[in-house]
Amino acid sequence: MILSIESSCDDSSIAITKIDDYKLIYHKKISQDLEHSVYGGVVPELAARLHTEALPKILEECKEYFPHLKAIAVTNEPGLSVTLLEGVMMAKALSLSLNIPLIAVNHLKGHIYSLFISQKALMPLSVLLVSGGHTQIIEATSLNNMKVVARTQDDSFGESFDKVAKMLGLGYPGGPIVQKMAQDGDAKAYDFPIPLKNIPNIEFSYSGLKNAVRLAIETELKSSPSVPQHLSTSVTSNICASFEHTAVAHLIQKLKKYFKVAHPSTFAIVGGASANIRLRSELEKLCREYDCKLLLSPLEFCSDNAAMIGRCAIEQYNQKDFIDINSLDISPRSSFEAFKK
């Protein structure tokens, strides 16, 4: 069995998963979305000493697991370091104490991996990986053949979700948030431009959809002076609505284009933001148009945790891929740097 760790950001996470079969056996993860609301973003200070909090109460159940483990596993890259720095320190005692190899894994290579959790990988596929601060396709052929071919200029598309909830006052994180308030609006109440749509490149870009929201917001606060910087529940709703309507077909449009050029059989989306539902579906319509095959991970392991990096890590342990304690070391680098190595 391998025990892995994930501390990459706000979520406090382990994982138990048998090396010969990939079956999960243990899975536990501590949020901390209440705590960070109250200021409408993570916190990386905060996030750490919560992070000395959970990490021991977790490990603390998965004591009996100790005697079967075989290695230990962690994220190490990319994430915030003051993070990535308390699930690091935990994993290095543990493979020190119990003697045992230690797994240094990339955290989005772990949610890419999201879509085998108790079973085999498929590969190779392309994937769509929608995470924090990420917005990419990946080919991937294997564990250490993975190609970054698009990716954001500015924000992210999950991103976009939580600034657009803070604008609104809707609090974090905003992926959720903003989700179900579109469920009660009208998607054509306001007519945001779609992203780069005339642009022939595959990329992504939402910092001028998110300005345009900003926009909306401020017209509609000065339209109804006699209730100042509050918005009715309808318009709050109709302005979710299509600013996620446009959001998702910002990536179907760019999507199609990678589509017509690359054609890939087996198609995926990962990472917390592809728990969208009006992009899931959108996605389903796009690979049936294309015959494509179409990959998703199980709602409960899309956001970020620790059964994702344990079955990467078993990847990683029949390749003997291991790191000396002493070179185990934190990066906050951006996804592209991260998947260069």
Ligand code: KG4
The other form holds:
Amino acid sequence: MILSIESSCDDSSIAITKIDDYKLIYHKKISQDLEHSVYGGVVPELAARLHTEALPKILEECKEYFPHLKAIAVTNEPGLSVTLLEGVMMAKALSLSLNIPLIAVNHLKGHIYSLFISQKALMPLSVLLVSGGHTQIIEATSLNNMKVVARTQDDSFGESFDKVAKMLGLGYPGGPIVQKMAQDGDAKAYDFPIPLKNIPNIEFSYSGLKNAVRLAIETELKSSPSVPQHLSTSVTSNICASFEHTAVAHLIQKLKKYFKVAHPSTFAIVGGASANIRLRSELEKLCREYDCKLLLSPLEFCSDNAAMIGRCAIEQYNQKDFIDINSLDISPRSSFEAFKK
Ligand code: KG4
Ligand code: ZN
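Here we have the form predicted alone; I need the corresponding form predicted in complex with this ligand.
Everything in the complex follows now, all chains and molecules, and the chain you saw is the first one.
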């Protein structure tokens, strides 16, 4: 069995996975949404302090598995340095005291392996990774051969939901909240321009859309001076629905271009924002149109979790990809650099 730890952002999570049949034996996650919600985003130092409380609490529940552990795995890149450090310190201590090897896992590769929890991996595949920090298309033929072929020029898809939620005063994380508000709204109420619509390149951008939403909010606030700084629920829902519609339309439009040139036989979406219902259903349509198999992670494994880190670590364990305790360091590098390893 492998014990895996994830603390790259605001989720403290530990999992135990069986090496021979990939079976997930134990998995727990303590999220910090409530604590960061008042700030409208993750406060790194607060996140780090909360990890120091949550991780030992979860570890306590795993003690019965200690005699069966063959390795300790931990996310070491990319992420927030102060929070990565919490998981890495715990992993080092466990490896040393139990005298078992350490495995350093790339968080983005972990997201890709969230597709294969408790099962064998299926590659090659093309993946759209949509998380809080990344929006990119990755072509993966194996654990050691993953290439980023398209990325965002500015904000990420998930981040744009967080920023829209913040502008509307809806809390954090924005994705699930905006999605819920959008369900009661009219997606045609605002005509937000689809980003990079007339640009042939396969790349993404969300800062322009975010700005268009900001202007719409300002215009609505000005037009109702009797209730300053407050939008009605129906206006908020309409803004959320129109924004979500445009944000997804941008992804689908660029993916269509990608499908036309790359002809993937298997396509997947991973990352926290891959839980978005509109995105999932639009992608289902696109994959049907292009006769492509679509892989989706179960909803509980879309956002950050240690189960995906443990699943990825099994591949590394089988390759004896261990790291010396003294050279295991955190590395908040960009994803592109992280993939070049
Ligand atoms: O992968 P993840 O848990 O953390 C990172 O590695 O960043 O992704 C978190 C991101 C947040 O930006 C959150 O707002 C977004 O995923 N997200 C969503 C949805 N659920 C989570 N975005 C859009 N729609 C959702 N349903
Ligand atoms: Zn993530």
